[in-house]
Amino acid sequence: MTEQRTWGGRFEGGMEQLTADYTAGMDRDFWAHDIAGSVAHARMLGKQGIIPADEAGAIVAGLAHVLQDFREGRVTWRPELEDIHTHVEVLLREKIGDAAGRLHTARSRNDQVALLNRMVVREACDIASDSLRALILVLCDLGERHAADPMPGYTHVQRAQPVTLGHHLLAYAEMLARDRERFADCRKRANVLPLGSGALAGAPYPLDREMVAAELGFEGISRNSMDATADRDFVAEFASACAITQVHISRFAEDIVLWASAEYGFVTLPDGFATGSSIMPQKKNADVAELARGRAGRAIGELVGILTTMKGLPMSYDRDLQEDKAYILGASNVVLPTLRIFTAMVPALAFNLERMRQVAGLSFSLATDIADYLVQRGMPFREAHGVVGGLVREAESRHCELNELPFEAYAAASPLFAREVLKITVDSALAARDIPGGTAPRQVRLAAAALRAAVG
């Protein structure tokens, strides 16, 4: 087949194969958009009287057709025409003749491309905050659902102090509400028009770029030609927001791991989210959120890429662009699967709720509680803090825990003490913490509820 490049007029010869495969655009994929924003262009040059109406009537036409020809199957894809762009235009040449080469008029590639890249990370948001949101729903009902059932809250993950599990849970989903944010942060900055900026100095022609922007569902048309063309912050700030949550779903999927485990015994996973050993017969193994917290490795490479890419390009358009689609993917690749498996895998966990509340009391989890009973009842906190410490030390010496201590070793630690104190529970620690943010089964109903409004 003889080559059908866009640009072969100033080569002779042709293109070596180890260059055609080297060189060879990622955007296969991308029909959809790429068909959008042709449509659209066609649509603003006839208007515009640029190209004849009738001649742009054609080329809409023309572009349905090739559409219809996408969607059922029936497009081969070609190597030698490179990327998606000329697999357009040539298939549509194939249906309406000459009058496919004025679709290319006032047009670049390279605006071209920024215009696909824009189209693919706003969709992109789109899909990531909607799953988030799932994500976050669930996380809302496992919160009000155990408001009040107790686990142990870790530092340094060692027991620190009681909390709720639904408290535990609703600290993901306010992370993962920032992360639906931070997406929405990006298509706001991606969605706008690049398409009119031609290879880097704008076009001679009188485009009504608003009228592109409307109907391709973009806010507002890009002011500089040359940063519209060469800048691909939005693909870096799209990874970047890919990272974060992959990096925050990744610290969710450890605690997963690490309850699944005999040695905290607080979750059972469900058998359809889980694996089993070639060897051991009795394993049962947490590989998706083990692979999920491998996965953050990748996400964060894509940001890492993308930031590398960009870092050392002059000014305008270098074809080390065309990686950006490279990031888009893989970043998306790695986010997307990772939020749709979580939002129906973590619905289906098994808490242990009696082992929770066991372990919530071990390891000394009341002290503070029983600082603050000091404090309470006027002894400076630095002291109380002492006192206690001690009371540890005593505890420890009698194997038992501090609520399993006789009152005459607390009247020996400071006379403040009365055997009210003997009555410091994980509940009464949990109610005691009755403030916004707190981990009071109240505060955390309230708390669910106003993140379940804010995601809408």
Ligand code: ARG
Contents of the next structure:
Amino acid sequence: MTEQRTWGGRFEGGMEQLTADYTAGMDRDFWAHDIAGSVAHARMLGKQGIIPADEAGAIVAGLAHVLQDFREGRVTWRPELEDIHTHVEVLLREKIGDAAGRLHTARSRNDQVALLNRMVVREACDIASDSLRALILVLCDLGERHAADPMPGYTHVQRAQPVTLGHHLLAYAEMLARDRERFADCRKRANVLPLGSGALAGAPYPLDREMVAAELGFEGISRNSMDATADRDFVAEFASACAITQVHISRFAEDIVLWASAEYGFVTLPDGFATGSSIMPQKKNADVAELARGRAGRAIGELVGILTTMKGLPMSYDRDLQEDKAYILGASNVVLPTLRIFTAMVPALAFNLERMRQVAGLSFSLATDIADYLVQRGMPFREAHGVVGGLVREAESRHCELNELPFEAYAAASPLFAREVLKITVDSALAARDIPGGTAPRQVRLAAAALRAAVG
Ligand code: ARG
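What's the form predicted in complex with arginine like, now that we've got the form predicted alone?
Once more the chain from above appears, this time first in line as the rest of the complex follows.
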């Protein structure tokens, strides 16, 4: 095994299999990224005359064959080779012989792995961004469709004021739009080329780092070789964007779980996105939503994990950093499938609009609007609050809603009331909130259009 290792020279004994297994990385699926990085590096070495041009050409051609072998599943993973970087180099040597030994000139696996991780995170940000866009657009469509459909709005899980279903759904779309910005922001900072940093101190060769950056689509090059090889803040940012996204989805999921219960009765789950019970034949459970909610725990765990792994690491590269891949993969594996299934499931939810409309007007949900009515007639809001509070007490004792009280009760409570107060309805309450950000149907339509334009 010794001769296969890229660092075997100073070792006499072989590595214990236990050690090989324990220390192997989790990067076996990232061959395409690693090879792309090596191709760019080899071309640059050749162009700069750091290695002979013909050998650079042989390396690039050999790497194309290695890539083909990976694509066609012809590569066997060997844990003792530690990581994808070593696999690629060993496979290249099998193709082109000793010229392969020149590829690692002016490069360390420390800057190579930083490069690979930045490429992987960059790509994951793009996938997350596209997935978020799809879900946001689904919510914009639904927001528009339900711009005038009332439902109860809640605070403290108590019916508070009517809102529109469109407004409620677009609240999530806004959260997800900010999540999308977070991924874009993360991508921006990840998109800096670390290659050329060597093991930690830079490389004693006239590298053209800008050329490599341009070939690999990086916006710029790192300014400090120690920072570039030691830090993984871009992984923490990625995990953070994933965790926040999953937390947002988790709250949406919780709403869906509640809405699908008989107590709420707001939504009927599509069969294709629900599961049954092995004992209770009548059950239809919102397991997709529950698992999305549950997996927020995993997403948060990935963020805590990468931060904990980095905390207290002395400069510069330490092997602990190999664990970063687990967090990238872990966070992606929670968020991306969740966005995908929500994008499919949410448009298939059957909203019980009649029931939502009916409940929207219950539990004295128009009390604030009645107080506002008094305010419009000159009463200070705090006083109006007290007057309407008295009417709520009266309605409660008579087991009726506010609009079922006789007008005399209003007249006795304040001389400012006229009969038209009984005309305050759920729809009038909704229409009255016609300011930017409000739940009036007109505003909800405007907000949906604005968000759709913003996500492009
Ligand atoms: N396998 C390592 C990782 O993924 C890269 C190699 C780092 N350098 C080293 N001397 N082991 O982080």
